[in-house]
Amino acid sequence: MKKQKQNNPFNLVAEEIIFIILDLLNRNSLAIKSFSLVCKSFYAVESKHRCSLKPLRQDRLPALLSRYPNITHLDLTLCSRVSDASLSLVSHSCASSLRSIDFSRTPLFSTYGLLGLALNCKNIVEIDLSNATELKDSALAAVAEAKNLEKLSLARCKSITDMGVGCVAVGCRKLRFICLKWCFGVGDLGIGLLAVKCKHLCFLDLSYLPITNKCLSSISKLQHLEELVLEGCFGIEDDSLAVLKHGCNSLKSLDVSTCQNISHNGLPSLINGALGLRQLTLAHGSPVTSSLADCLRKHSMLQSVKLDGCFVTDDGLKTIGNWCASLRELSLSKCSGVTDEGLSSIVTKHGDLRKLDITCCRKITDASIASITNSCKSLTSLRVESCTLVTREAFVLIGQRCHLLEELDLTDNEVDDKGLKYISRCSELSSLKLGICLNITDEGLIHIGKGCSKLVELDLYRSEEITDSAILAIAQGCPGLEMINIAYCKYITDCSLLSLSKCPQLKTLESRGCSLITSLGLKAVAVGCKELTKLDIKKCHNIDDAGMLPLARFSQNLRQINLSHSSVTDIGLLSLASISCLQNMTILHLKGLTPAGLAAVLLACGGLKKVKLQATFRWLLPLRLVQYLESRGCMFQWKDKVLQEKLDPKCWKLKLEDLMP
């Protein structure tokens, strides 16, 4: 034995060579688990290796943390609960190594544990603390002891108040970044000090909080500002942004979307000084004419600029376009006032667009299509859903003049074959979708599936016409296919699970509605595509237990599961508790479930985070259970609602087709 651990090659590899390799397999987890699994030396080096840590449980901490020593990221938004005995387990393990962690949506632990951490772990300069309601202004003193914080992420924690926030101003001086989204409770004081106290601040997040002008003076004065959010934010006007006249000069991103107080009277104060300033967000603000687009002439540096939901003029989008700025990317989803007059003057005017959204633009026509294809042959990014006067002829011109392009959204338009054809010429295209387009048939995703070879994510979304054809030359010419929306494709069967099956990189399948898929397609895609996360078969009523084995064996990998009006039964539940990953199960109208079978279910099930349930089932269920399953971390969400066809808002225009005489 000693003599063939002698002979083994493997032993003579130099463990930088392996880091190397272990570098390259950083995004393949189960390459990385099978590369570890060669031999004992591979084994130790990995250990050695890895640096982030992603547990399912905090069961798992202690072996998890006692084999991989040199931990500098931890997240832990998997875990359904973390106690302040598991924080105390990362602190001493990774007091050394230690940079950041991640709270977001992890319940239950206290101000003692987050202590214990800040002030074990010397190094942490990232703590993410989102989506922590339950957090007090006594938690926030604890993470003041982290006395070399760098970012801090407190969106959604309603709950803290300008004395906690003061705290973290006072003893985190070094801080750079913090974001304090939907903090209802902290105002003009909180955000003054720290404006006073952590100079070096580079991005402020403050979207609706009950700030005034009070703390804009001290915003002002910081002298690395360079991304400031300032979204819903109410109680700034044009008259309170006189003070920052002068400041801000740092300043290369700003959003005031959905501040209806700020207009084109108060913009050039906020943004005077910011000569350098890169990208805008003005989403769902003051209309925009050519006075509020001429005050922004004079930024040469501007590239992005966001105008989601706001009334625009002719007159604003063609000043717009005379600006001397170069924009990269322009963002118009839902503007109402969009013309072809407007559109074509900005496209061409700024040719080196990269990204453009004209989501719901409903008054352009083919002309602003022929303006944009013509002027902006560099796109990378064309989100043109639901554009109704649009033909079916505009969009050849996309594929014959933007080759350039990863991501198309055309949902809900004329798009035909013909226009998919000429699309596929798209090689780089990894982002398409297609929901809502009645006019397609196989023979244009024939054409997708030979020439786009690059293609991740499709969506077919009620795409009506197609067949097991059209996803089997999309299977075949993807490979790569990572996600594929095929929900009330009523004509799809098992064989386009079958097909899928040979894509391993699958991870998100939904197949709501297609009521002539099996179990025995299921089975396939389970045995073929191991990192498939997100299962949805709401409505495949041909889908039973029977299907369910075959998850609970090969699918390991599962998170989220929709098995709505499905034929599962107790049995099938039951046999997915030993997937350790499932955390979402949305389990309405089972006719086969029992409350004892869903009681063990619930039980055997340790990861559950969320689950949807009927009402019924809350009185059938034994109050005890309830209450230590929600100890455990688990959500509930009781459905009421009796058993009907809903309407579905992306369709809409069908519905009202079908109506029609």
Given for the second form:
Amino acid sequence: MKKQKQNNPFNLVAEEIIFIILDLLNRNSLAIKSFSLVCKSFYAVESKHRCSLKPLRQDRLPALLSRYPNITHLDLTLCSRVSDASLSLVSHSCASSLRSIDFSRTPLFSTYGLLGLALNCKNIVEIDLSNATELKDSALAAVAEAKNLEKLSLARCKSITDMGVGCVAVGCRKLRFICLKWCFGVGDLGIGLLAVKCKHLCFLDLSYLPITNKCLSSISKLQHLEELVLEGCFGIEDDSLAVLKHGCNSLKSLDVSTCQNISHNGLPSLINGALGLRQLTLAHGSPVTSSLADCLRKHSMLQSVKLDGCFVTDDGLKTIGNWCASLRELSLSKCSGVTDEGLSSIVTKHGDLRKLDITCCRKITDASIASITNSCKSLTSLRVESCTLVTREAFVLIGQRCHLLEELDLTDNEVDDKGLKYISRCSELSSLKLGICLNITDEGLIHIGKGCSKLVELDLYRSEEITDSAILAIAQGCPGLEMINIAYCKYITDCSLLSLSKCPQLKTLESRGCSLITSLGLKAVAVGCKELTKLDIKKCHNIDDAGMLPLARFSQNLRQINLSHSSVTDIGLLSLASISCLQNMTILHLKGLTPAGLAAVLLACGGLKKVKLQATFRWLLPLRLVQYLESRGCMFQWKDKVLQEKLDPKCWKLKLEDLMP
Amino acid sequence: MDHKDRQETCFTNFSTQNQQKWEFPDPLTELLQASKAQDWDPAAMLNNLSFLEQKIHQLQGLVHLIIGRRDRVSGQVQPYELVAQQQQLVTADLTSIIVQLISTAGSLLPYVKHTQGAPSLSLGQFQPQNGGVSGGGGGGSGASELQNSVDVSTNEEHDLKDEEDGEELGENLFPGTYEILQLEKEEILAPHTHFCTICGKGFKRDANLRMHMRGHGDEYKTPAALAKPNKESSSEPALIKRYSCPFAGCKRNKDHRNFRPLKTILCVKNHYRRTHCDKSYTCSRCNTKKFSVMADLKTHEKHCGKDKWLCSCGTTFSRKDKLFGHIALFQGHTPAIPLDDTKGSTGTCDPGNDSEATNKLGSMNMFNFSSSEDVKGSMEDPSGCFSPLNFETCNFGGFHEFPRPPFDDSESSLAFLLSGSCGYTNKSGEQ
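Given the form predicted on its own, corresponding form predicted in complex with the partner chain:
Below: every chain and molecule of the assembly, starting with the one above.
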């Protein structure tokens, strides 16, 4: 050992310096892995350095916990199940170090496990129990033993009641953040007690709770409350709000979306005291008229306003234009009543806008785009999905004037190659969505590939004129590409996949309905793109078992796969079992799949959490096997859909438009 | 026979009068209202006086009748019963008249008070013959005169007095606006209050008695016989009755200094049983709560065991908001989750694991979280071999032959995982 130490120059480097190097490497998990494999001392240093852990399977937990003693954050969301024994192991091995644990989406632990965790890990500060729909009040009584808890998420814990929340309120006095979204069993009493006992609360999510004004008065007395989410609290009404003498003065963000009973009469009593309000969400609420907009005239700190899905009047928009605040973010997505006049009056006054969402504002025309691009030159995000009256010339303006754009959504628009040519001037662009843009061809995309080298996300869903040369240009020009959607681009062949295999960061590939691609192309992607986590090759009829074998061998990060309507059989599927991360599998309409083969596949893939299968297999698989798999944490979705006729894409689009007038 | 019939009808007449006697004629109550405003209506007073005159006439007729009968049957010894009946009738009517007179005079009271100088009438003079009231002595002469003038009847007056004695002047009620009755203990505790005159069967309710009477002959089936008595008197509002508890020293007893009367006979019965009787009905659910009134027990049983809102300090509440108010008030108190809730696991609970869960409950309660025992126990589990990794050895056709029902598998698969991992750690330890 001593000899080794002398020989290893890294022994001369202080551990702290190596830790700093590792911090910098942290973004790339593969790099860390290779580092730890160099030698024993590197392995030991890496073990000491790592403080967050996200295991895929609970059976690895004991080994992992003994390897990494300094874990402070444990994320168990990827484990298909977590048993009490695992929890007790965690609570013993990380007794003092553990500060944060995430159980969201992991069922199958009980009150006792939680109690042990809360009692043993004295320093635990954060617990996420979201989606534990079976969680009972007794479990919250166990959580209440974690006296230092500051952050607790209980979203969708449908079985908990006021009693459990009361326990937490009394036990965890240091609580600062609590999310109770969709906890339908919690009412005024529990929330009232929480507000009385936990004086340090600064984030409170009460979405969809059956609460009324009774608890609001105690909430309004919280001195540190900064963020309040009251989405879908239908019990809160104007009349009762009027009783509140002073709202929360410390409030910085308020969400009252879908509260249809709050209008311009009640809103002021909630926010009048809060002069530091920065963010307000009024989505799907009462109509945005000038009187509603007037309530916010004096809030000079306001930066972000979301009015998604509201009915909006021109007067309302003009009043927003007269606010003394200078907005940074505005969302008018799916608002009815947005006109050129109204929108122009806003954007001319709020020239500092960074993010603008005008999805599905179907009345606006080129005039709006002209005034947006004219006044808001520093836009970083623009969503113009389905603005059907905007012509192709308008998109040239976007490219000409908004050079700072990072995110652009042009789905379902008239944009053409000329527009794309100008848009390619936005060199910061990282996300571009061009789904259902039937006017674009390879020419436009070649411009994009040349201009937008920072592109990370590209959506070409049903942009049918695209061929291999466009993808080649993108793959060559955008080495950082992580997500690409080429679904239903019918001219795409293996050549495209070959070019994409040169993008080492690629994580998501959707090539649904590209009937020309074969196993050969898939093999190239599997070999080239080690980071691939999501793969959708539904309706790729030419992909067979030959494509699965390289996937199984090289794509060790694959988590989600859709193989419906492909030519894969039992053998190909079975080979996928060697991918230990695989959690999500959709295997509908596979002709070569037999019940026995399926049983073998399901047993072999130990990490499966969700499987979509045809309903016929429900009766062909042994019931006990299904029960066993379910007890292992796997969820089955039985689909009973009959094969649909191939739709002409244009006809499909017309149908969609009929649905959305 | 002829005589007897006549006598009976005569008696019934009087008995109906007897019932009527407690009621005030309308104008009097009006007068009472009016007198509060301190203007006295002489016309109403006249009306009252003529009513009294009429009553005295009726009583005169009755006494005449009795004398007539006595002359006729002078030779024979009168049956004791008949004499008693006659006496009772006379005394009842007399007391009625006295009460009327007093209340009529009482209506004058505010007026008298107002004109303090008037010597002829004073409150004391109109006090009834009640020893318990101190004010009675003040205007003694007038009262005793009155008493003497009506005291024509028998020695047995005091019997009646016992019932009549309750006449007391409430502070906020004017004299005569209500009268006080006092039932005897036996009467209060009697299971039945209505008895059949023919067969003697007892009933709790008057209506049940009338239903019963139908069986005794067609004459009881007429609408008149089946009708609710006192109906005809509804045209005149009844004199307000109040009741006194026979228990000496009770606040509800008329002799108590701060006497508070009871409103109805039912109140008397419930009050007497609740406060002065043993609690003989025990709740069969909790075996602790005892009641002396059956209805109280039934009310309790409706809620017994529903005091489910429990605080960590042991206090129970029937309402959740009361519990939360309590917890908000006191530091360190916390809602207590009922035990049957803690038994169920929080995840999708396996029905087969119940016994294990309860076994664990004990150890968990002692905060013993060392997993070693559990792990060891489950490692010996034979089903541990059924694991995802040795699927090749499985016969895919024979899944029905799993060693244990798959529901238990959450434990057994865990056993495998742990045993596997233990092997791994051992190896790494060797390195």
